[in-house]
Amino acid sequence: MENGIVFSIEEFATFDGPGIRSTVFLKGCPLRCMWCHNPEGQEFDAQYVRNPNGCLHCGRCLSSGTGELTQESVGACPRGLVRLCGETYTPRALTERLLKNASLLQAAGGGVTFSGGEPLSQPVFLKRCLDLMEGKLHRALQTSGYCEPTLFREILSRLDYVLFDLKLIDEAAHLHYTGVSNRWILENFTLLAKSRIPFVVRVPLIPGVTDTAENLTSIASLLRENGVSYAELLPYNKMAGGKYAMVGRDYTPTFDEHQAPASRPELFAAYGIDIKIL
């Protein structure tokens, strides 16, 4: 569908890509990582949530008889802690909305920022949404860079700038942490890599997941290969739990959350890569 679902829009954002930026954070993720730290952003669908924080656990917003939150529970909660998550956009419309802000963006070296969930699942209204920018913001992807790899050309060609995650190089780890194959995202990577297009390569630092000394010397590797010398490693977010109760989840990582990651920059610095902690 060429219409989109965002269920976030940060303003003035200074992590997400060069200069100051407007981010985008669009709804849907076929991946399930066990350390997600943006539950509502899965779901591809609008979704009702909850704050716990300050709840009375009154019922009030259940009293619909379907166990569900529904509309009815945004008026009933006496704290006004319910609300919708996900908000349909036009292509047009959000592009009229962020470019309010251009000239500001432009002369902070920024743009807008496209992430998510993963927003390489709503790849009709990125792409509309990405040609009525062009020549007029800045562009930048923020991405797992999983999804088919004749999509990511497409994509790439109107972008100015991409975050691309690496997480896990071993299959079959990546297959049990985060739900899905890394096949697409390891050859989309090497698109990238081969195209003209200025990224950053981003990799989590879960403890006991991707920190390990065997997965970060096996992706330190494939950046020589590729061609990259430079590289931001995000430490484990211990606060990654925070969101699931709002969705009605219980976050139950299988890994110590509470064990420091470990950085490792001499296993990048044999492979002539230099690192960023962020």
Given for the second form:
Amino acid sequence: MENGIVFSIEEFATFDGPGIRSTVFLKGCPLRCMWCHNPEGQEFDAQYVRNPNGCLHCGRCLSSGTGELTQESVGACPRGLVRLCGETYTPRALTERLLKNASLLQAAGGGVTFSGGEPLSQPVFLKRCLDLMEGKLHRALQTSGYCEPTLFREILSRLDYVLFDLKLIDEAAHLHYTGVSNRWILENFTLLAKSRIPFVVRVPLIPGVTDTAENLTSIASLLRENGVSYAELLPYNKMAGGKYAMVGRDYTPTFDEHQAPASRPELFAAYGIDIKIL
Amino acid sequence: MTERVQNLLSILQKREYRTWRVTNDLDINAEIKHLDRYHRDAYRFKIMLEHEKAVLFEGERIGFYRHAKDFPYYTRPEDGYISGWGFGNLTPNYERVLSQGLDAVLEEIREKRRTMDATHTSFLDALEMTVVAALALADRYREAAKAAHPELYGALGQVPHKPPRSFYEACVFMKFIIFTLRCNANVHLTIGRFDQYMLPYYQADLDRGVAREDLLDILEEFFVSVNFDTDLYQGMQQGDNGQSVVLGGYDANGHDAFNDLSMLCMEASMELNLIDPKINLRVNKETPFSLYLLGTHMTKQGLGFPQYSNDDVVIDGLVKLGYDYEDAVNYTVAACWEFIIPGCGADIPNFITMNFPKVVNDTLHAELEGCENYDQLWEKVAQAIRAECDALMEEANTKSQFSTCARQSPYLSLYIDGCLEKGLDFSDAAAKYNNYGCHGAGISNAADALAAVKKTVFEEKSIGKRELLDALERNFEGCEELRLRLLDCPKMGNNDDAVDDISIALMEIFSSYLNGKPNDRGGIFRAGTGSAMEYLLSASKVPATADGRRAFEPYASSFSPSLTARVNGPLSVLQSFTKFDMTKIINGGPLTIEIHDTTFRNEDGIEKVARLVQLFIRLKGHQLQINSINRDRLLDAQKHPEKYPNLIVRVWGWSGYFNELDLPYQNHIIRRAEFRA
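Form predicted alone done; form predicted together with the partner chain now:
Full assembly next; the chain just shown is listed first.
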């Protein structure tokens, strides 16, 4: 399957790599991070979503009787709150759309970033797009690092920049909070560190989960082992649960959302790592 | 910020001083009955000033605040107009009066009186009356300052009689001019290129060894002081008062003239966080990136400025309209965004408005059923635009004699080049430029509507002509699905030639037909991309349009994507709105982009917003308004105004306190597209 499913394209992304970037969010993710703020990016298929803000609860969107949102729901909602999330693109169509801004993106020292969801989960589409953009746009990947290492190597060779998430070093904890093991992730991180591709490591600070002294020490130590001297920390944002109602789900984290995440700069300093809090 | 500035600021923000003001309610009809038209205005000014008492706050160094809330009034026998709103929306020539001092000006008036023929006597006498009255007020302030305000007392011993000897005295003189012109009921007067005409005084102080921070204090006191009486200034809404400065831009030799005083103005504005003076930044191909960065830091504060204008486009455009290069290069920005010439210009840049969506809509209703293809429809639209241009020009030429430009204003004339020289009031067309501007409201809505008709009616044939017109007449009642199909058509702001080409054609017809046509004051007409308040007022009378806009809903403000358009993002918007050669449509009217305030949360985000502004300028955009906005905060402020007494927002060409705006203006600001990043 060469086509891809995209759930959003942000033209003026300011935190997804160098310069002004356009970020493409590919739909679908094998991880289920408890703190995920893009729940509409988790399912692989296109899905109908309903923005709860302004909903009149008139029920017209459910008039099909199946209890599910359908194509009819889009036109039926008097406030236009229902939409199909997930648009199919051929690699060529997506590339053409992004290339329309190529000269501006280049002039502003930026390019394109593939994010998600987990962009590595649509590998054929991703590779094809990256090939089509070669030499025309600076190409970045924002990833959890979760994919089979052979595949990661193949993708890496097509990239100009990587934003790599490190969440939890303890495998059991990783499995518990994200639903998957981190073995591939750690292996891929080593591959990345050995490659010549410029990259940045990002660590989400989830209160009581990833921001513990133990976990951050493990991360800092891993970074030093791999010759990395800089990392970006993303403190948990209480808005993370904001989009769950839209996809008809409850947001039920087991950690304490209201506790301020700890960034522990002294700990990173001890390992000679500069940090920036985003 | 010094304690003195802080004190003045807190007096301003408590707003208690407003309760001390008096209402004079002076009917001067009986006294002016026998006076000629020049003396009527001069007499009212004299009476106004005679009733003003010196208002001086503790520690005050600047002075000149309103004691009376109202103007003396009389009814003009010619047209029944009750005096009180005079000419304005221009940049007076402060420079000349500052450099001469009013004693010398008075001498010059008397000299003209002796040497010119008798037809000028009345004007010159009236002018003399105003200058004498203004000087008398300054002398009363000096007396009042004697006891407890030694610095102001000292300054007023020099200015406004004689030229300032320091930056401080120049600021006092400036405040005196601003105050007296506003007492003459002249509205929307801008402060103009403050960083250029005040530079000699600033530089001389620095050369003398005065510390830069002391000059910053003085500037801050001046800036705070111009905010005190803005609630008394006439405008469409509070905040719409024209008190803006223009910083940077080319000098007469074509070199960028952003200087240390420009920087000082930026610093003062960022520290004070006040509505006035609003900041316009002139930028060009020489502008260093550091200035965009500084401007973006200012945008971050959420006051809605700076507004950027592109010298390389504006000057070229003004020259094409017939302005001399040395005047065009000196351009300033009027109360909102119209490009005007300081000193020698008496243009009325906001006189008439082309209501694009209405013209297109009326044409659809009248002609669509008779058109076999889009080209035929376009021909009808083009005809309608030319006809509307004719009607608007006719309207302007007719209404000018009842407008403020026909109301004599000797004191204002003192600040417009050519008037004293010729012994004529500005209303006698004594100024060098007397042009009329025509706004172009709702360009995006109109282009979107035509693109939707072209696609659905003529290309896809998915909507019937009658079906569309019926749906519009019914305001889409029962045709929701049809409306969604219209909303799904190409929209301006997505870098889509299918609709952008239509906007280009609309602007081409409008500007090529209207630009340069003569007006009744010896000037010409000039086309622009602004909407002023018409995006709400005119729109509130226009039924549903084919872009999917419901009846009476607002248009986009000035030159921006429509409120119903789904746009890809700022990069596409920049490209859509720079495709036309903007030098051809240079009356003014910015592209407005709202960016969520979280984008500005660190240096990285700020740098990228600054790059975005720079991209717009490189794409040869003419004018940009970029706002940091947080929709949730605005919604909360609507519900709990008491929590946000000092929340400032950009409205159209100006900024105002959110709480002081009428509801439709508040709602429009909330609805404008946000590009979350």
